[in-house]
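For reference, the chain that follows is the form predicted alone, supplied as C-alpha cells.
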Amino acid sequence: MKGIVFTEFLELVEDKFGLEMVDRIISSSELASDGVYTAVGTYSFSEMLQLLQHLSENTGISIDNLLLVYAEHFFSVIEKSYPGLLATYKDPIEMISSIENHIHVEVRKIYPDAELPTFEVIEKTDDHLVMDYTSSRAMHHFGLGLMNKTFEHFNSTATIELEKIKEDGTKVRFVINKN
C-alpha cells in the first residue's frame, strides 16, 4: 500500500483526535515500518489494517465508518494535488465510471506498483451507474467516500447503493442514481 495513504490517514487522526491518539494507535501495532512513512514508500496493508482496527477501538467508530471519513479527507488531496486530472470530467457518473480505465492509469504513472481495486463497469446511462468493485482489502467505504466527496465536487447528488456480492467484502456493487 502507498505510503500516502498512510500519511494523510495519521494526518487525518491528528486533526479529528490529536497527536496523541496517533501516538496510541500507533504503539498498539506491530507495524515493520514503526509508524515511520514516507508518501512514496510502499507497506504492508496489514499496517493499515491495525492502525484503523486500534482507532475503532479507541474511538467507538466502526472501521467502516472510519473510511468513508478518511476517503471524504482524500478527496481534497486529490484536489489539491491533481486538479487537472479532475478537471478532466465534466460530470461524476462520467468521472466514477472512468476510474478503471482512466484514473488508476495515471495513478499507476506515478505510483507504478500501487495495488489498486478494481471497479467494472456493468450498467450505465447519463443518471445511473452500476460497477463492481473487486479487492482483496475490502476498503469498499474507501471507495463509497470517494463517491460521495465525487458528487460533491460536481455540486451534484446521489443515491449510492452498496450491495455485497461476497460477504467478506472483496467483492461489492455500487448502484449509483444521481438525483
Contents of the next structure:
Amino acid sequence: MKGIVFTEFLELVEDKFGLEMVDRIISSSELASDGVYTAVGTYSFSEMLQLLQHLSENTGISIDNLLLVYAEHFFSVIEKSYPGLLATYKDPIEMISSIENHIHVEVRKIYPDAELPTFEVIEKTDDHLVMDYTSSRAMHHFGLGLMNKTFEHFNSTATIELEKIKEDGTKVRFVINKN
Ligand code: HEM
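Right, the form predicted alone is done; let's see the coordinates for the form predicted in complex with protoporphyrin IX containing FE.
In what comes next, the whole complex appears, and the chain from above leads the way.
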C-alpha cells in the first residue's frame, strides 16, 4: 500500500482525535516501518489494517465507517493531486465506470506497485450502474466514500447500495442509482 495512503490517514486521525491517538495506535501495532511513512514509499497492507483495528477499538467506530470517512477525505487529496484525471470526466457514472479501464490504469503508471482493486461493470445506463468490487483488502467502504464524493464533485447525488457477494467483503456488488 502506498505511503500517501498512510500519511493522509495519520493526518486525518491527528485532526479528528489528536496526536495522542496517533501515538497510541502506532505504539499498539507491530509495524515493520515503526510508523514512519513517506508519501512515495510502499508499506504492507497489514500495517494499515492494524492501525484501523486499533483506531476502531479506541473510538468505538467500525472499520467500515472509518474507511468511509477516510475515503471522503482522500477524495480531496485526489482532487488536489490529479486534477487532470478528474477533468477528463463530465459525469459521475462515466467516471466511476471508468476506474478499472482508465483511472486506475493511470494510477498504476504513476505507482507501478500500487495495490488496486478490480471493478467489473455488470449493468450501465445513464443513471444506473451495477459494478462488482473484488480485492483481498476488502476496502469496499473506501470505494463507497470515493463514490459519494465523486457524485458531490459533479453536483449530483445518488443512492448507493452494497451487497456482499463474499461474506468477508472481498467481493461486493455496488448498485448505484443517480437521484
Ligand atoms: C486505491 C488512486 C478513484 C476505488 C487507490 C490507491 C490510489 C488510488 C493511489 C492506493 C493504492 C495503494 O495504496 O497501493 C485513485 C485516483 C483516483 C481514484 C488518483 C481518481 C482520479 C477511485 C474511485 C474509486 C476508487 C472513484 C471508487 C470506487 C479505490 C479503492 C481502493 C483504491 C476501493 C483501495 C484498494 C483496494 O480496495 O484494494 N486508488 N483512485 N478509486 N481506489 Fe482509487
